[in-house]
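Only one chain is included here, represented as structure tokens and corresponding to the form predicted alone.
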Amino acid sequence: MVRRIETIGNEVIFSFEGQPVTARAGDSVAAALTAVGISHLRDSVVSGAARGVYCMMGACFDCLVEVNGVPNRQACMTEVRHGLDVRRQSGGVEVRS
């Protein structure tokens, strides 16, 4: 079971899939979601299976989400900010040039 070690710090509220999530200033989106029990962040491009956090250091890309309408953001490398709109990413996203 994942649990927060420290509970000090300013609260930051953002949304995931339209639902409010309370985090701590300085948390990554991945850490904040994991702390409240959310582990399904995206669907696999190949099989459609649920994917979530893996390395928590930006090396694997398993935690890709859409942040404020921008796809392919690594949740583990994105710091929470008040009012962020985070959405689960489904499959691959076409990259525009």
Second form
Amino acid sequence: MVRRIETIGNEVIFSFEGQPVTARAGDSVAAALTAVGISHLRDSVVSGAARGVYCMMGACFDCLVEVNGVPNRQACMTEVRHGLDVRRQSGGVEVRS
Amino acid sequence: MTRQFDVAVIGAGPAGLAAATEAAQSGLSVALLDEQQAPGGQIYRGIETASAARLKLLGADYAEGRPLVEKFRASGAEYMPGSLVWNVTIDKVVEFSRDGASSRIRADAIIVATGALERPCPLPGWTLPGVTTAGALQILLKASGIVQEDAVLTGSGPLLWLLASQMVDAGVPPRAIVETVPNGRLLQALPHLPKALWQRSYLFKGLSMVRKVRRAGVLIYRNATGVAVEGATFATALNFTAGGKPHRIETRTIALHQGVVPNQQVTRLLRCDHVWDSSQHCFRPVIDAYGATSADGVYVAGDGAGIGGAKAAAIQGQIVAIGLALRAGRGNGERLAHLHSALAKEASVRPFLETLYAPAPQILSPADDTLVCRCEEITAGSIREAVRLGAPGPNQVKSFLRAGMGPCQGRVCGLAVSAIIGEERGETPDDVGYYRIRPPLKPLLLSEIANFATSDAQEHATE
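Since the one above is the form predicted alone, can you give the form predicted together with its partner chain too?
So here's everything in the complex, that chain up top.
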């Protein structure tokens, strides 16, 4: 279980895999997902193994997710906003035109 | 026109903030670029927005970030938050992406204040969701006020105890601390104790943290070996041996820590000379007493020059800035002697801590089947195999296996890969060397380069 030591106050609602997630304004996507117990953010590029937040400071690139259709976004470096559509990323990403 | 500054500072942690403030106050034009949206770096993460309750539980050392940030805000230095620096050239052009578009500035001097990264902790299962660095749990607490229940903290270093005591104060103590410090380390560290007594407040603080964590009923295991995370799609337990017995603690939250190391990305990109620090078990750029590297006009302040902690970082930032001001014929050096002696005092505790908390043998020489490069999923065994096939260093191992070629660009695995190669070849880390770092310093969207600010692009086209 995860606890917030303060009340959420200013709520922001975004979605992960189509499900609504309530976050605190100013949270990163990675923090907001951690707070609701979601740790599996992507499947790795080589073996397809489950991955999630590791460093929380933009260095490890293990928390890559798709944000509003753009892949390979660092969840820990992306601030939550109302209506953000966040998706789990599976394996490598195709180059799209 | 590319905007020109006297000084460009990269990083808004204690070193960068202090350097930018000091340089601006002495009349130099200063730009401070930082990837985060708010100042403080990782050590003072969330310092401007933390509630009174959060400030209290994070402690007095954290609160020291407040005046540092306030002085910076009032200094007149230009602050560029949300700026991802992706290239720095030897002619001191800094290229960065901000709000989806790139631009560049030019400076007479560059102060690299990019701080530290967590040392790689390759052990079985360390890539499973639920396993993070200890720093990650602390960032969650500082920046978002989030604490996870039943966490198990494992490894070595003061941060484990600091994090545990902050979690105790937050009312959510960790389940256990599993320390990998071998028996006998304290004895090895004792010769450094007299010097450390010069900065004894750190020692007392450490002892009081340990007492607080014990009193809170946190399970404490010492001299743990064979640490391994169990789980299929997420962490479910931590296994280890301690006191001659195997242990298994069920948990979904495991934090790893083996100390922090300088972030070398910018100084390696600039081909600054680096040296292996055998006490800190890491590479650091070679600098003089004023933070100057081997690259003309490039300076380093803070943990990026070798781990010294937040207070030392702020002092170093001031020293570098005063040095630059003096060279520009501004300010005076009256405070330099005082700052250098304050820095020496801060450093006095380091040899004791570095000996006591030297990284665990298990992570310096991971088992063959342990993943080392997380991005490209390369094991220690395959790195050793590449060395046996003739790869003499990290860049050849990178060519053979793609180790260090994923999106983190070797930030996480670099030191571990160099160490494994050195052990296999019987060479020192200085002989083995490190990954050659190239721009962009972080992966970018093509649109972030395509959207180069128009005036910059025109100038570039006519150059």
